Every structure is written in C-alpha cells, then in structure tokens.
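One chain comes next, on its own, written out as structure tokens in the form predicted alone.
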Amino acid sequence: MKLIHDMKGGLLTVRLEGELDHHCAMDITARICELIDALLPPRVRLDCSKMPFTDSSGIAVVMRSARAAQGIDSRFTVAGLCAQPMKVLRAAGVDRLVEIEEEVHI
C-alpha cells in the first residue's frame, strides 16, 4: 500500500494506491492521522480511486481518520471508492456516518 499526500489551498488530499488490508491499515492510519494532526487542514479528502480492494480493516482506517479530521474541525470526504471497497464500506454504514462523494470507479 502506498500513500501519497498533497496539501493545496487548505485541502489535504490524501490517496491510497494498492490493496488495504489488516497488515498496512495501522500503518496508514498512523500516517493519515499525523498529517492531518502536522498540518491542521480545513479539508481532508481520502482519494481511493487506486485502491481496489480492501477488507474490513478499511473501515476502520477511514473511521479513525474522520475522528482525527473532525478532532481539529476538519471536514473529511472519502473520495474515487471502487466498488469492492464500497460495498464494504456501505455494508458497515460508513456511508452514513462520513461523506462519500458518490462517483463510483470501477
């Protein structure tokens, strides 16, 4: 799994590339949460549209990133969900709870 971040005009856009599952989710979301913590974004959007698969463990690295992002009263999107990825996401009402801009890639 890859993580390549970008800040521009007050939007932290972070992307993951490459599979999410339980051996890299503490990782990421160690990695999400200092930057979102380092450099106090107004917006933080995770682009997943390079991640097509992720297990279980997915919801939890983009719970604890929206915690982190709203913990600094940051507005936090996830962006660019495959479908796989999607399905488990909405499967655990994730979609209820953060903000998932709806274009789908397949």
Given for the second form:
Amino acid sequence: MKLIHDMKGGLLTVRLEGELDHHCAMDITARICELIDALLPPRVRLDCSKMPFTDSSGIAVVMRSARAAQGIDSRFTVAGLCAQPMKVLRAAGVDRLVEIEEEVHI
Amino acid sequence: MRNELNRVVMRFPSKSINEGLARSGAAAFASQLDPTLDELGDIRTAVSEAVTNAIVHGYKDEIGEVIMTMKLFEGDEIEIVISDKGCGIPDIDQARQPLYTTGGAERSGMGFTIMESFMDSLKIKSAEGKGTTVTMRKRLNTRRYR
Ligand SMILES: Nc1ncnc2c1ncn2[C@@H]1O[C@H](COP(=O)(O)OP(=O)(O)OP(=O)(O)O)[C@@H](O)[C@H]1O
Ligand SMILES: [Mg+2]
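Form predicted alone done, so how does the form predicted together with the partner chain look?
Below is the whole assembly, all chains and molecules, this chain first.
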C-alpha cells in the first residue's frame, strides 16, 4: 500500500493507494499519526478513493488516526470510500463515530 | 451433503505478506462461478479476516503453517476452510462477541462478526494448544438468478 500526503491551507490530505490489511496497517497508522503530530493541521482528510479493499485492520487505522486528529483539536474526515471498505467500516459502526464525506474534492 | 465439484488447497507460512495472496487465491477460485463484485468483496474480506487471525492470534509468537481449503459444491455453493495449529481459542462464544479482542490497539474485535455477516455461515472449531479451524460457506446466486 502507498501513502501520499499533501498539506495545503490548513488541510492535510492523506491518500491511501492499494489494499489495506494487517500486513501494512501498523506502518500506515504510524505514518498518519506522525504526519498529524508534525504538521498540526486544523483539518485532516483521509482520502480512500484509491483504496479498493480493507479488512478489519482498517477499522483500527481509521479510529487511531481520528483520535490523533482529535488530540490536536483537528477536524477529521474519511472521503471517497469504495463499496467494500464502506461495508466493513459500517459493519463496525465507524460511520457513526467518524465523519464520512461522500466525495473527494481535489 | 451436496456433491463436491472442485477443490483447491493453499498452504503457506504465517507471514503477513501471504494475506493478500490468500485473498487473491480465494477470489480466483470463486471466479469459476461468475460472481458479482459484491460477492467477491465479501469472500475476500472473510478470507482476509480468518487468515489474519491465524497469523496474529494462532501463531502469535511463532511462524506456523496456515492451510486454506476451498471447495465448490453443486448448487453454486463455496466452502472455505482455514486452519492453523496454533494456540487455540479458550472460549469460542466469547471470541465471537463483537468488540472482543485479545489483540490490543491494532485490533478491534470485529473479525468474526464480519465473517459471519459477509458469508452465509461460520463454524469455529478450536482446542487450546492444538489450533483453530474456521469453516465458512456462501452460496453465490445474485448474477445467475437475476
Ligand atoms: N486462529 C485463532 N487462534 C487463536 N485465537 C484466535 C484465532 N482467531 C481468533 N482468535 C481469538 O478471538 C478473538 C476475536 O477474533 P476477531 O477476529 O473477532 O477479532 P480480532 O482479531 O481481535 O480483531 P479484528 O479482527 O477486528 O482485527 C481474538 O482477539 C483472539 O483472541
Ligand atoms: Mg481478527
């Protein structure tokens, strides 16, 4: 899985590209939390439009990233979810705990 | 029991790099039934959950062998059996509860709940110190009988 980030006008966009599973989850969580701690963005968007798959490992990635953003009073959203990742996050009730955006605005 | 039409077995060491391989293997096996994208997604997810459990819980502090057997039955039904000879589960009813986990901050305790809801049936057999076998079934029909 690839992680690409972009910081513009107070918005940190983190784009995940590829399949998210236990194999890469720890590394991805650590990198997102490091970016949030280093850049202190007022706004964080996790762009999942290039992520066709996640398993339950992605639940912890989203929740821990959201918590890191919350820790610096930053607004955290997940954007561009494909059908399969959406189904997994919904099954875990993540959509009730984290703000999900319908579309990615680039 | 319905007639078995096809069977493929994958055996691999419990290394996380093989999680993606197991998903792809299961998707390739299921593709003989011309599944929908949603059905493929469900199967890939359930396989990822069971294989990851074998790797992170079953063989927590060691590398062992994971065996995945995929069977096709008459009536467009697929069965996937994933087993490990790892530490086993002391209390299966408790392990199946949503949010129950022994895995710490990287796990959320949703694996079995997801397997159960994404497949038609989920059976778990386990013995402490001997290992765990997870059997999942799903009938693929949405495309064929549309
Ligand atoms: N193959 C296995 N061997 C030993 N213990 C297992 C195995 N599979 C599951 N377990 C136990 O059952 C618990 C629940 O599993 P489940 O997959 O539902 O959640 P999880 O793996 O902890 O978290 P998640 O799957 O959401 O990342 C695990 O925390 C573990 O204690
Ligand atoms: Mg699990």
